[in-house]
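Encoded as C-alpha cells, the following chain is the form predicted on its own, with no partner shown.
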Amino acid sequence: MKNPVKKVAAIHDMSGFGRSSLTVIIPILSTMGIQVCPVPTSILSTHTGGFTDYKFIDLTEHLEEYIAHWKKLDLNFNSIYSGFLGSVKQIDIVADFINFFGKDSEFVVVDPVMGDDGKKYATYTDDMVKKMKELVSHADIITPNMTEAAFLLNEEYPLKMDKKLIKNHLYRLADMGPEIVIITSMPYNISAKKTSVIAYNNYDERFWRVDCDYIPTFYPGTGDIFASVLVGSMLQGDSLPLALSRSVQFTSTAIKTTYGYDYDNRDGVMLERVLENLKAPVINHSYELF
C-alpha cells in the first residue's frame, strides 16, 4: 500500500532548548506535509552556540541497533537528510545508512555541519573533516556554508570571492560526488547589505544565485531551517531554483521577524511566528542565473 505522505529520514542531534536541528526540522517539514522519521545522533540540554556547561548525551553506541530495527522493518524513505554528526563513527554509520536506504530514495541531502566564520565547531576534529569528505560523496545534494566548503576543499576561508573562484569551488565540490552543490553565506555581492546563496546543478551545468538582505545578527539553527525548507520544497516537486528561492525567503523572513525584538539570540529565530508562511502560494521568485 502506497503512503500518500512522503517520508524523510532526518539524521540529526536534538537540543532541549534553543531552536536548531530536529526541533526546527520536524515542525518545518511537517508543516510542508512531509513525515519526519528522526534518527537522533545525540541529545543536548541546549545547543552549543553560546551556551556553556550543557549536558551532551552521545547516542553513537545505540545508533546501529536503532537502524538495524528499521532495516528489519524494511522501511523506505523519499529522502535522507543528515546534519550535525558527533564523531567519526557516526559519520561511518550514516554512510552505511545511505547505502542501505538511499537506493530507493528520491535524493540524499548531506549538510556537512562543521563550522562557521572560518572556524571549526569545538566538537569537530580534523579526522571528522576527513570523514565528512567521504560522506559527501554519498550525497545527491550538499549544503555547506562557505566555511564548510573551504574545509572540504582544503582551502583558506575567503573574505571575498569573485565569480570565477566561486564557480571553481562549486565544480570541485561537485567532482566529489554530489549532483547539486549549494553554498550558503556566500561572501559575494557588490553590496555589503546583501548575502548570497549560490548553487550548481551538475546535471544541466547551470548555476543559480539567490540574494537576501544582510541582517547584522546571528541565530543558531538558520542553516537547519534553510536545508529543511529546501528538502520539503523539492519533495513537493519544486525546481532547484524555486526551492532555493523559497528556502532563502523563509529563512530571511524568520530572521527579520525575530530581529525586531529585544531577545536572546541563543533561543534561535521565532519559528512559530512564521511557520504558516510555508503554506502560502509561491508568488515571488528571487532567483537568477549566475
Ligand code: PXL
The other form holds:
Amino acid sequence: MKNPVKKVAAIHDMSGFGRSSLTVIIPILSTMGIQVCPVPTSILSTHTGGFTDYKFIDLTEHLEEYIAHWKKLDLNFNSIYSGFLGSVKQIDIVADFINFFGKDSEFVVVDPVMGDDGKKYATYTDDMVKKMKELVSHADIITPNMTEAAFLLNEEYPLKMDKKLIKNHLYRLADMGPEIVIITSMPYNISAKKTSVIAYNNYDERFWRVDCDYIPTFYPGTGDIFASVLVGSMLQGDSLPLALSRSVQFTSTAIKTTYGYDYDNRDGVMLERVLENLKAPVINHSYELF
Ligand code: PXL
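Alright, leaving the form predicted on its own aside, put up the form predicted in complex with the named molecule.
After this comes the whole thing, all chains and molecules, with the earlier chain placed first.
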C-alpha cells in the first residue's frame, strides 16, 4: 500500500474556545498537506489562559485503551508531537507511546507545555514539571518557551540574555536527551524591539537565531502554532534553520494580523485569516548562526 500523505500523532488537549492546541494544530498541519491523528489528552471548554471556571475533562483513564487500539491496528506515524498534558500519569503514557510508535517515525517532538511569563498554567503541578523533565529525554526535538526552559533547567526566570549562558542552557537541555533544542520568546535583541528563537542542533553542533518584530501583546496558542509549523516544515524536508524561519514568519504574521484589530486576546490569533500563507515560500531566510 502506498500513501503519499504523511501522518502525525498529535498528543494534545482539545480546547473548545480560544484557538490553541488541537484547534490550531489540525488546520495548520492539514494545510501543509499532513494528516493529523489526534490523541486527545483532555477536553476543556476553553484554554486556561485568562478564562476561569472552564470545564476540564481529564481523559487519562481512557488513554491507555485508546492507544491500545492503535497498537493493535499496527499504525505508524512519520512524527509524534506532544504538547499540553493533563496529569502526571499522562506523561508516562506519552513516554510509552513514544517507545512503541517512535521507532518507525522520522522524529519525535515534545513541546513541554507548562507555562508562560514565568508562571505555570493553572492545571500544571510541581510533580508534572518534574515529570516533564523525564519526558523530554524521549524527544528528538523540544520547543520550550523561555519560561518552560527555565523550569526544565531549574533556573530563575527570566533567563539572563548573555550569549555564553544561553549556549550553556541549550547544551544542558540537549544533555537531557533531545538532539535539537529550540527556545522561543527570547528577549535577546529586545533593544532593537525584536524577539528571538534560539536553537541548538547537537548533531552538527550549530546554534541558530531567528528574530522577528516584538509585538507588545500576548495571544494564547502561539507556541502551538510555532511548533505545528515546525513539525510540518521538517516533515516537508526543510533544514532546521529554514523550518525555524518558516515557523517564526508564520507565527509573527498571525500575531501582527490580529494585533491590528480591537479584539479579545483570549480568542487567540486570527488563524483563518493567515492559514493560506503556509503555502507560500519563505520570503526571507531570516536565520543566522548564533
Ligand atoms: O497553548 C498552550 C495551551 C494548551 N492547552 C491548554 C492551555 C494552553 C495555554 O494556556 O491552557 C488547555
